[in-house]
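Only one chain is shown below, in structure tokens, and it's the form predicted on its own.
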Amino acid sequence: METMIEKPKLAEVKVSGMAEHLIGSEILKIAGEVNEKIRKGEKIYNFTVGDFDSNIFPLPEELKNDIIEAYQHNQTNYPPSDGVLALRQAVSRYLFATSELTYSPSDEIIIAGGARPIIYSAYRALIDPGDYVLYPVPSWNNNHYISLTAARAIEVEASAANNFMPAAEDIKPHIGKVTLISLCSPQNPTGTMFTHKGLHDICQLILEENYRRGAEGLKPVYLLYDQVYYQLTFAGTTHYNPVTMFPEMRNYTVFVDGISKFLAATGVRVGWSMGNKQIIDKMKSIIGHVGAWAPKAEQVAVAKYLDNIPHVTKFLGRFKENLYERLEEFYKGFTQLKEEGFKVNAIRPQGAIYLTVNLELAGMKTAKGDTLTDSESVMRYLLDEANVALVPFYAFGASGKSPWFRLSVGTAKVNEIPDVINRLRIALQQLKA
């Protein structure tokens, strides 16, 4: 009788602790479910992803032609790790023209493949494992960068009373132990902005803490300031930045910026950062090691386009008018629904491409007898009954009980907005307390 020889067991596939616990984008997950419905032939009004329908909002024609020309001239090899010099110079000139910010193109500006590598490299350059990072909720993706860098999060709950912008008094109890404060204005997901006093008080708090740390030889508090939407601000609003407000903030501020939003160029992948040259140099090394450069042809084209400020200004004027028209029409629509007695509301748009809407529907029953229990169930109800897709604030770190949602207008057609509002009206009429 033969003896059975047991085969040795191969090791199971295991990944790192970071990868094991890293979750995908909640926003993209929701958008994926919506796109699956669209693929199956359903008519869905999709206002989820912070992107543009390029058939509604195309690239500036001059920029598109410049990109094609750059490829025709074989600009297809590796760019410098900190970006094509001509683009860094153009960015430097453009920043001064639009913000009165002065940064050297030689060592204080870096180019990357959009804003995400900029944010990641800033986290990596400034944060050691276990360091504290403070950011407001709701906010975009900070929780994921915390996971990627093994940092510890301090989440500050922002409120509708302050247009979902964090205040200095929210930050002050934690200022003694944070290494990085991550802020965005105009804010994603809310489209709201810092007032002069709001940002002034936060910068003053950071500087006071850094005077204390300077006397003790400690690592300072840094500010990651995402202003990628700063050129998409509307009448009656003003964008403020920390360095123009307080020159002393220059060494402690790392900016996040780029063309993705203000040129409707999310897929072109050209972003940049400005900051202290020692920090920018380390970010350059990180971006270089992961190969997160913007394509060279696009860099060459953007350099040429930014240097033609009249073209940029002309494009921005039309673009902002079109965005604001959509935001305002939705705002009026939600205001009308509120006046009709439905439990909805909205915050008047200030900037970016987002409208913040309130749907106080939890606890209500559908025509099928189901009870809406949280923002996810509200989201799915509106998707199924009104064919309208919004993103709940829980996708940005807020509580699942939050009644607030983001509506992105990058895919909105003006002539369809009345139908969207009416579909919402019909869905709301079917609910019972």
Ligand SMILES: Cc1ncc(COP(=O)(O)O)c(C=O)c1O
Second form
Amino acid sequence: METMIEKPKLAEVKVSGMAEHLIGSEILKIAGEVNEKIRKGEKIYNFTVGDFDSNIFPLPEELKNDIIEAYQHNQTNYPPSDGVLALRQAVSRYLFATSELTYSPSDEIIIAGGARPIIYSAYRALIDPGDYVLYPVPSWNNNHYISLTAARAIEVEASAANNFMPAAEDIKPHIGKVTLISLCSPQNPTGTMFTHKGLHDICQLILEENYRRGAEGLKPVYLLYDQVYYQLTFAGTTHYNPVTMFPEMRNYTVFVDGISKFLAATGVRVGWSMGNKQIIDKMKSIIGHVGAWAPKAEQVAVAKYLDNIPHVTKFLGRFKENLYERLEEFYKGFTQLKEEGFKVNAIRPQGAIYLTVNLELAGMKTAKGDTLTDSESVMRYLLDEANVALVPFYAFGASGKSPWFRLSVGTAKVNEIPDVINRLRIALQQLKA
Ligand SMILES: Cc1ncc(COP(=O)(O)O)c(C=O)c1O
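Can I get the form predicted together with the named molecule as well, since the one above is the form predicted on its own?
Below: every chain and molecule of the assembly, starting with the one above.
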């Protein structure tokens, strides 16, 4: 009798539970679909990514030259794991000049390869598996950092009535069990900002809780305060930060900051954080082990550039004007469509590079007889019929039924905005209730 010899089987590839459950960026997924259409030759107005078309919004010329010069001077070996001293000093001076914040370059500032490694290392330094992290929805990427650190999320739904900024009363019911509150102003995706009172009340809540925890010898509540857009504010709005407002917040606040947005330098990869030196020291070790440093030549160049505040101010003046012009044009366009009777609207832009747009189109029927059921179908309809690509707020953790969308102006050409609005008008005219 013949015996069957079982073929030995090599083990199949299996990844960690964390990696298994990690999902890619929803925004980049949508952007990928849009790029596929562009690759096939379609003309798409792509307002999805929080990035700049660097032919429309190039780096400051001096910074570009400084980077080239740094490479020519062979600044190409490992940087120190907390960043080159000259850059930490320049950041410290720049922070004082722009915000009156006083952070020591020797142990309270760390440099990394953009803002993302700062966020990751802050989560890692502060969060134990199972700890609660509270953040508003919509917001940018907190869900992914939660997955990476096995934290538990408390999502606070922010509404249009509050300009999509979370309020102290939203946070209060959860404050007793939270380890980290992650906030951002000006906020991605909404382009809206904390008012003085809004941030003041949240800080007060955190401090009250930390007095309680202090008395009981417990780990405090921390605030991750992402201000990467703080220099991109418009129309008389003011950016507030927790530490200038309440010096007692200093020990509990970890700032997220960097050049990606305010110098139109998303690909240059230089970010930084300021905070309590014990926390910064741990973030330094984490960033060091990951090797998520900013490239050394870029660090040397940014140090030189930031120290020339008149250059930065001049660049920012023009850059902000150009961004605001686009935001305002789109805002006016959507307001006009609203006045024409379409179910669309927008929130007046305050900061960052985003316009928050409301499209109450779910339930309407297309000319082909399909019904728009949710924000994803609205997004696809506008992409197919108007060739305009926006990101629904579900990509930022809001419900799929949310009628809100993010429009990023980083790739917008001013002279094309009337055509964009007209294409939207034609697509909207084809919809029936
Ligand atoms: C609020 C916010 N924080 C951080 C980042 C990441 O910045 P970086 O490109 O420097 O990693 C972004 C990028 O979109 C952002 O919108």
